[in-house]
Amino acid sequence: MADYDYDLFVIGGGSGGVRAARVAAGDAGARVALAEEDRYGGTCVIRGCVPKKLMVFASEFAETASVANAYGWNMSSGSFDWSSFRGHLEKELDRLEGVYRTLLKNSGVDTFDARARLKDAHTVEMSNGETRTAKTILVATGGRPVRPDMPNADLGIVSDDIFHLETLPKSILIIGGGYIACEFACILHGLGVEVTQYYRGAQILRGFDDEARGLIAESMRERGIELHTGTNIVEMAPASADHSMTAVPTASDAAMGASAQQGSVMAGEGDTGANRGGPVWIKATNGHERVFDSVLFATGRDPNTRDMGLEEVGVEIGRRGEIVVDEFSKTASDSIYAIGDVTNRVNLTPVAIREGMAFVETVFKNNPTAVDHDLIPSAVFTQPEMGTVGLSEEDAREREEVEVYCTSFRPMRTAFAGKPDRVLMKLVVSKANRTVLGCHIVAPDAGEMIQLAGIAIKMGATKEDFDRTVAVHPTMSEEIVTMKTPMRTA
């Protein structure tokens, strides 16, 4: 048997790679090393889920005063201090990265702060000049945001850049209609930025339930986000004096609008530092010419597989640059596996962690384990949030005849304050066997609710199982178990 430096070498220090490394070392007793070229924690901890959710929390305080006043509290809106928040955010991310490093160290994993690529099927060469061999190599390098292929695209920023802004822009154009685009549209609007969003499709959040995404689009517009569907950017350039007459309104001009309730943004005049070269002029497919302080491209993510030597060692790469793997996360090379976003299967942090655990079971515990990618609950942290698990109504009715149970109403908390906010509770049910095929919730804290609904649906609960459950009153979620009559059959 060949003598290797390690039993396992992991490339990538994100959630999936770290979990696989420390469990293989700590539980299975394997000799493990891990290389990470950037920060430990990866997309989720450093430039994704965690900082984004903290920004969601920050943005939701904007409406606190107006709601509190309706409940008898004498409160006034304050201003948002981005620099103070960002300082706290950076400290928290530093703390979390330290936790990841400590977990690896305590598990006995050797770590290398370097970029790694494959030299052959068992050898990794790193940017620090070192080379290591391993019986098995696991690629967990995640994904990266992409810019469109157009002139001056470098004037815009991507989602990774949001967390490093020196100051917030007064106005921003967000290009895209996926969950990242919509989440940041709501976040930045809540922090006082004037937000315009362009999406080339007919409706935002493609792939989600039509009724749910329609309510979110309506809610975003009601809050003051200028959302244009069927619209894309065709030209962009640094703004000049000739473009001054087409600039978007300033915060003071919109003081009577929805953004007036958000408080002022503590940003200086002129260059906000929110983009790479000051204000940006854009021309859209609808003929509009505008100037924005910043442009955010939220137009997709690609797997991180460039210049890693993968194809040279027999690893198959897919059309979008993803690593092609089987149900056990093994590539076309017997010694190389891949998990997480780099495989472009289900790009969610908990899924990458599950894939990492299944990899360890398969390779180091002699227990071949395939990851179950079916019925995965997820959430979109817009305002209001969307929680979803299972099939959309549209997908379900293509498979079989279904009954749709649905209700939309004004929740008690904000209805009392005179707010127009609406929520949605929806179940898609098989007419043949009564199994709940999908659950879709649009409401504050929908992510918290869908986690629990996901357990029942994963277990194969029927509509009658939901009906037998006594409601918790008064709550929004009680509607999930009190809808007795289908709205429609499809």
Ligand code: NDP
Second form
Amino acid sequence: MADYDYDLFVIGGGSGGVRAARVAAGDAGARVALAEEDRYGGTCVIRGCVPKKLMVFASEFAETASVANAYGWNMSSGSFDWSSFRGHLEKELDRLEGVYRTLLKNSGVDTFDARARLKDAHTVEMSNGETRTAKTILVATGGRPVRPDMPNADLGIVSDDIFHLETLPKSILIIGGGYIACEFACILHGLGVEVTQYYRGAQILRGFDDEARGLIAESMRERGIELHTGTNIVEMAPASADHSMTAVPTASDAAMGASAQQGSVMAGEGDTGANRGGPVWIKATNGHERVFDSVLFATGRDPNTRDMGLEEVGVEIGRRGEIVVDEFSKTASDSIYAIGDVTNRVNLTPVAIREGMAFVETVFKNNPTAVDHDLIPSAVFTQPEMGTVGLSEEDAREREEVEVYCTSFRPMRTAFAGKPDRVLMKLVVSKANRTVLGCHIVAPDAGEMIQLAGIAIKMGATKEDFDRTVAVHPTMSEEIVTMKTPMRTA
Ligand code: NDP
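Starting from the form predicted alone shown above, please give the structure in the form predicted together with this ligand.
To see the whole picture, the full complex is given below, headed by that same chain.
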């Protein structure tokens, strides 16, 4: 039998790779090494979910004073200081990265701060010149944001860059209509940036329930985000003096009065903050020519498979650059497995972690475990949030006859303060067997709610199970158990 340096070599120190490495070493007693070329924690911890959620929290304070005043407080809005927030954020990310390193060390995993690529099906070569062999290699290299293929696209920033901005721009154009585009539109608007968003399709958040995404789009516009659907960028260039003369003023200039002023305060006394060489002139498919301090491309993410020597060792790569794996995360090469975003299955942190755990069960615990990708609850951290699990009404109707239970109302907390905010609670129910096929919530803290609704739905709850659960009163979520009559049957 060949003698390898390790039982397992993991490439990539993000959520999935770190979990697999430390469980294989800690629980299964395997000899494990891990290589990471950048910071430990990966996209989620360093440039994704964690810093994004902290920015969501920061942005939500923008409304605090106006709501508090309606409740009898005498509070003024104050101003937002990006550099103070960013300093605090960086310290927190350093702390979390330290936690990840310690977890690996305490589990007995050898770590290499280097880029790794495959030399053969059992050998990894690293950018520091070292080579290691392993019986099994796990690729968990994640993905990266992509810009559209157009001239001057590098004038735009991507989501990774946001956390490093020296100053916030006064105005930004966001391209895209997915999770990242919509979340950053809301965050940056809350922090006082004038936000314009172009989405090429008819409605943002493609793939989610139509009613839910309709309400999110409406709420974003109501808050002052200038959202254009059916619109895309066709040209971009560094803005010149001529361009600023031709810039079309944003429709939100007037509507946003207060927050736009706030934006200029935190943007550092008129500093443009574009960080990629200043303002950008753009031309759109609707004929508009505009100048923005910054352009953010939130146009999707590609798997990190480039220049890794994968195909040379027999790993199959799919059309989008993803590693093709079977239900046990095994690639076309028997000794190489892959988990997380690099496989482009369901690109969410908790899914990568589960794939990592299932891999360890399969390979190191003699317990072949396929990953269950069905009924995964998820949240979009827009304002208001969306929480969703199961089928959209549109997808469910394709499959079978359904009853739709739905209610939309103004929640007590903000209605009292005279705010127009609305929430949506929706259940899509199988007419044949009464199973709840989908649950869609648009509301503050919908992410927290859907986690719990997700348990019931994963257990196969019927509409009648929801009905016989007593409401928690007075809450927004009680509506999910009090909807008696279907809104429609389809
Ligand atoms: P998405 O794939 O969700 O969205 C990409 C968007 O960009 C789509 O609206 C797409 O349009 C548009 N687009 C793609 N190419 C172009 C182009 N050439 N010109 C104009 N528009 C374009 O990717 P994201 O980057 O938003 O997110 C990546 C993944 O990260 C998500 O799928 C999700 O799994 C994960 N994520 C999860 C979060 C959460 O759980 N809260 C938060 C952030 C990310 P079209 O719809 O027409 O294809």
